[in-house]
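There is one chain below, alone, in structure tokens, taken in the form predicted on its own.
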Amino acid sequence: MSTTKTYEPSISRTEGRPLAGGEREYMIDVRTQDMEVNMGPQHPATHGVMRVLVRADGELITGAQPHLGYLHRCAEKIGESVEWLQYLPYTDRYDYLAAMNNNLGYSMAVEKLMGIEIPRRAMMLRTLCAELNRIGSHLIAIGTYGLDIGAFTPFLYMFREREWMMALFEKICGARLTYSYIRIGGVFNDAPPGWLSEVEAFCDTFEVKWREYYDLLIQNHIFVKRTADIGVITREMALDFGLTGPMLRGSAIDWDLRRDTPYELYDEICKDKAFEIPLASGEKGTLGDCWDRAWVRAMEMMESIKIVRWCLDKIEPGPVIGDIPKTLRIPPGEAYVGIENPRGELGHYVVSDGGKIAVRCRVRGPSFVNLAVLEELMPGALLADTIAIIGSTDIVVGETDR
């Protein structure tokens, strides 16, 4: 932290009441103004490249604004200069922690423009692969949550079934961070031969541990006290600033894309009723608060299993790819798409006039949107609480900036 010098005591001295032996008590009048402290750009608990601005009276909060840019690629304006194709990797450097998220968004998109079927077997894998990389990235969120106030332990634990499923994405495409896996038309390739029967051993032994860092760190006395009742998103506050994912579930607004506006196999997975949507309900202090937002994302997981092991009981062999050209002309249109990425809805829009660049190609981060409400949320807050706030939010800085 660095700190910019704004203490200017203006000082004028007012003559008193008369003390004994003929002297004169003179009153001092000291006036200050609140002082600014930069939180970043280089400070760990920003989980990135992000400055928040915080003007503080005292230990007491009185504003706070994000800036944002320090990781800027120009990564949209780079989909409107390369093939459809090619742009696929740099959907990878959003949210690096949900890239295979990423993937599928940006495919399905063009996929709507061009109006092609997947193979059924293509979309099994898709969304196995999306549940466990939300898996992944609720772990770090989580893991560094409590990292940032105070309690290690359970940062080492998570990252050791995270190490697992990045091992599982390396052995079905090659990366452990940036997959490229979900292509335009199915996935890049098959799963390899006891691929599906280490992803159920991972399910098995998951369920396990979970319950290990719920008693661990979510249960824990010191992590309730730090979070609950602390940074209260109402559900007012929460539609204000279009907030999505844990951040508005955690408000209790029952809204979540892969079953309000179904895509992939989710639509057949929820008339199996195969998960839930966990809704906060303010059990540890105020509805909305940092606790309940870490509750939702740690329900999430377990929720996310029950999606895998549902893809692994209806997969079936065929093929994994549909039939489109090697060099791609997407027809001319339009097209939306918005999933459930683990941080909220993040959506593509794409435009073609028939040629083999996009015309427009537009990103709606949820990263950048939620990041928005600290402006409202911190002031009142204490100094101290400003890292559960931020980390409540559960940013990645390459998803704000892009």
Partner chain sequence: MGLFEKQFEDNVLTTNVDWLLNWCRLSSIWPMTFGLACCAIEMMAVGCAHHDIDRFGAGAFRASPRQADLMIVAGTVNFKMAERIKRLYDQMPSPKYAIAMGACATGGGPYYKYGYTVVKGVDRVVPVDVYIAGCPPRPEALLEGLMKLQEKIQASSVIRKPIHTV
The other form holds:
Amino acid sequence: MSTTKTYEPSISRTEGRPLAGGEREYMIDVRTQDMEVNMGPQHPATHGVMRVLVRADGELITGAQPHLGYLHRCAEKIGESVEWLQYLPYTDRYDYLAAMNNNLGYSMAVEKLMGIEIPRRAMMLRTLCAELNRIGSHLIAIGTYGLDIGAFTPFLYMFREREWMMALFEKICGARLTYSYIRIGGVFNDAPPGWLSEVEAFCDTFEVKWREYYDLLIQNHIFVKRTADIGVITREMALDFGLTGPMLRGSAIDWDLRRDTPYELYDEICKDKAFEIPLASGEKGTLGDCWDRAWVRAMEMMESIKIVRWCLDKIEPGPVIGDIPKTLRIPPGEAYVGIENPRGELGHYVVSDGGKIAVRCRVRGPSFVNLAVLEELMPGALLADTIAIIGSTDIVVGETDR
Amino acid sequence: MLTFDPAIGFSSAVLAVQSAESGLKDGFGTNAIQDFLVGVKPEYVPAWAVPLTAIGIAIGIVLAIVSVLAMFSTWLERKVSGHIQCRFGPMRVGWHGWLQPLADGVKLLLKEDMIPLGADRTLYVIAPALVLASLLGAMAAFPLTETFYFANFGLGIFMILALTSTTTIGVVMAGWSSNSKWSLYGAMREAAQVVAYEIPLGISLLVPIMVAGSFNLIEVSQGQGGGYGILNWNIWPWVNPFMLPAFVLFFVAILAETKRAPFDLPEAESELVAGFMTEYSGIRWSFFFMEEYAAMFLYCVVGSFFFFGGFESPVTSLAESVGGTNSLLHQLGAASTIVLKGFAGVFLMMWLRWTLPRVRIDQVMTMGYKYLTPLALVCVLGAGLWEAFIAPHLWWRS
Amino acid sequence: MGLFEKQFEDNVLTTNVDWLLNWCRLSSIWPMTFGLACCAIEMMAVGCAHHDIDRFGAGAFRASPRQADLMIVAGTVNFKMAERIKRLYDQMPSPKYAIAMGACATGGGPYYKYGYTVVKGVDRVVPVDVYIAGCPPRPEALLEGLMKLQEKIQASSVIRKPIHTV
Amino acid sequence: MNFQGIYDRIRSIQAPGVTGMDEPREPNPQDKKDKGRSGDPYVLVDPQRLPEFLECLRDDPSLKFELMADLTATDPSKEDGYLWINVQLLSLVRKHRLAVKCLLPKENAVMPSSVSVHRGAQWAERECSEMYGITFEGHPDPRNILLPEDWIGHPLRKDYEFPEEYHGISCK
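Same protein, different condition: the form predicted on its own was shown, now please give the form predicted in complex with its partner chain.
What follows is the whole complex; the chain from before opens it.
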């Protein structure tokens, strides 16, 4: 591709910009010719194949422009080309770190059009799996964040627990990463005998290990120094860009779809006060900085454990899937369902004309929306901070590009 | 492949000059190799050939030591990182993967020799050679025992510091000539970082130098003798209470000097791809790699000479009492002591590498200039006052 | 190797030298840190504690293509990325190898029919040595792919004349 | 607030551009062909006045739709002459949602950009414009976002034909 466009940085000069750290005055005085650096698409810290065109004055970033589309896989076109049930495996693959949540979002959107009831045990299993997957997703999010900051080992520790979690999912649905377990009308099959007690064992171990990660990485002094006061998202900015999920709670905006627009069993869970929504308080620096977002993710893992325990406590035998025909014909209409993905609001907007195939299957990927804020956060940061900022948005490129 | 690489030639030249210099100073008398050669020299060999042969052998030994050190260190690094991370590390290539460095080395040697199109070819080729050569030169000042060394300088530590800091020139050359922005970033960071940390490194070393009253590594080690080989180490607070903070400063500074985490900014993998060596491949890249590990070992050895007794340890004193001073047993004890102490330091550096996140460039600079340098000065002042007014009255220091 | 490459007939010396050189190459296959999509997560899992690709000497993931020997194409390749993959492959010094990990990299996978931007197999862009099936393949499958690659390297000739002239 | 309440409020504050609404309904038992309509209710808005409408809803104290969750388009069928623009609004304070729909003629798919109201619309509009060929007037950065710069056609249009080859790589 030789079509080069003239590049306009978000802000031309860095004067008049409030200093973030208080320790960078001498970097500001140094002026050199601006240099354009291409971060990605093959770069160890872009979490896949995103590309950020960075304009830098030495180490200081004066402008940044994310370029997407290196993993565009036409998920929405496929959604309008294959049958309703056939599309389910594709939902696994846009946010491959939280495939259960994607399955859940799509199934709920289709179920909303169909207007059917889900068996209670299926809802329990759905909630349980979605929350377990949230833990797995946050483990990778924090682990790779540590990796970006330079801490290699916590990443491997977190993968150890994730490996266990994957083994649990493998037992229940046969796949490690792309589950397709949550189906339209329920779940694919019942949990194998003894599975629930294994989940309980996982929870017990995880609570111990979580403390370890928290002390080793989140509270690590260097980690705090690297992430606090960096990439501050204010409340107005968060709303303006439509951020959701931990990005929003990292700016202390009290919003969680599980509590505020309850779906599945979250209504009951909230009534039992089984979990809380962790809100950042700007403990280590400015409110809404990278550390706050990482902290919110870390705390959410423990809240997910609480929800899993609630489900384990309340689960009862029963059917796990309703009477769903192999070839679905969905009543005409359109529905939008947003659920709380580990990264934010995962929206599925489906349109049916009464046929076997969807008219439109829109996926509102939280990563895609959250990433847009990058252009705004980058100018004024140092080169090393760009990595911290990209990491703190916790994107999955499969979802930004779909 | 197998093109002429000036590294060996260049480093040989550096070594030759140094060895000749030290030989001249000491009147060709103190080098163990030379003593040996004088003993076995046949009549018809002219006398001037002896130092030249000794220099040649010394160069060979230093090269061998550096390569073996680097290879062993890479293996150690992979095993240490593996075990820290609940893995095994290399297991299949030889017993517990001990042949891994050999396989890596041969593979790197056989890789395509690649020079990027836009690179400055001359600088690009010279840079890794310069980096390795300056380190090889510094290694020559490392005495293996009290009587077995290649170059015994009166100002040994200055020699080591001066030569190791010239690696920066090589790194900057590498970064500049690669014609890659990541390389340039890495090189600039290296330059800034090394310049900032040379100061606290040198100043913190002044504390043990003051106590020992010498710049010579062997003399510093001898000054810590006695006390069962352990009680007179400089690091103990009863020798000088400012020694421990000075050592901490020294250790932080050598972490930065050797580009190890948390100061591995010049090659920060998640930020700068591979930093100044992004564009290097094959054997040229392995020169940088060897330099890093050899520098780690060298600095740790320097640290153990100045803070942890050098050759002195209970083992050495035992060997000395059993075999007699400068007996073979004593020399073996001294050599193994210093190598083990060196690797203990290397292990500590690896441990930190796999535990800590990386700091940011402005934090590195702040720490170097604003905290380490003043603290090092305070240490020197305190240690000097202690040495001048208190140490003379301590019975164990007399 | 330049001067000596593929110059000699088979004899005890050359076959043994070949064996040694091939053993060195296959014992230290350094992959490039190059994840594209879902398979990249499984590739990361291979590097981590449970599966530990470092046991085979292949754990030194290098971020720069200049220092890598193996490109694991882990995930879907689309047209926008294909040119980059080609360039990255060209940047690697030979001998270099490529593994197509997963259905997408092998032949487009689930995106074959309706994926308008998806390249139907990375072998349309770079030569591939080993194909691994699965969507995504299990870590064990990637380990087996690595072993297959090792077998392939062991059978190649370095200083001997090649048996099959390609 | 439920949909009826929101709609009443929209009517009472005379939000600009509102042309109607649609709610799900049961199928008519008398008419076999009528399958009814399921899903969400939505408000129909004139696409040329969408930014004003969004601004009005964002600033209204009792609606407070301050977060635009999604902006996308839909091509209902090949024969249909209109594209749909679908906007999902969310109010964090009032905890309610609203679906907004605009009908945009395919022949002249030009509408004003909403970036001045919600900056989050920027990337969503870029995606719509490359996928459906909609021109958003006043968009600050109207480049392709997911597709390559020189891509031909708008893939999510129902009449899109898959390319034969791209830069020498066969697509079949």
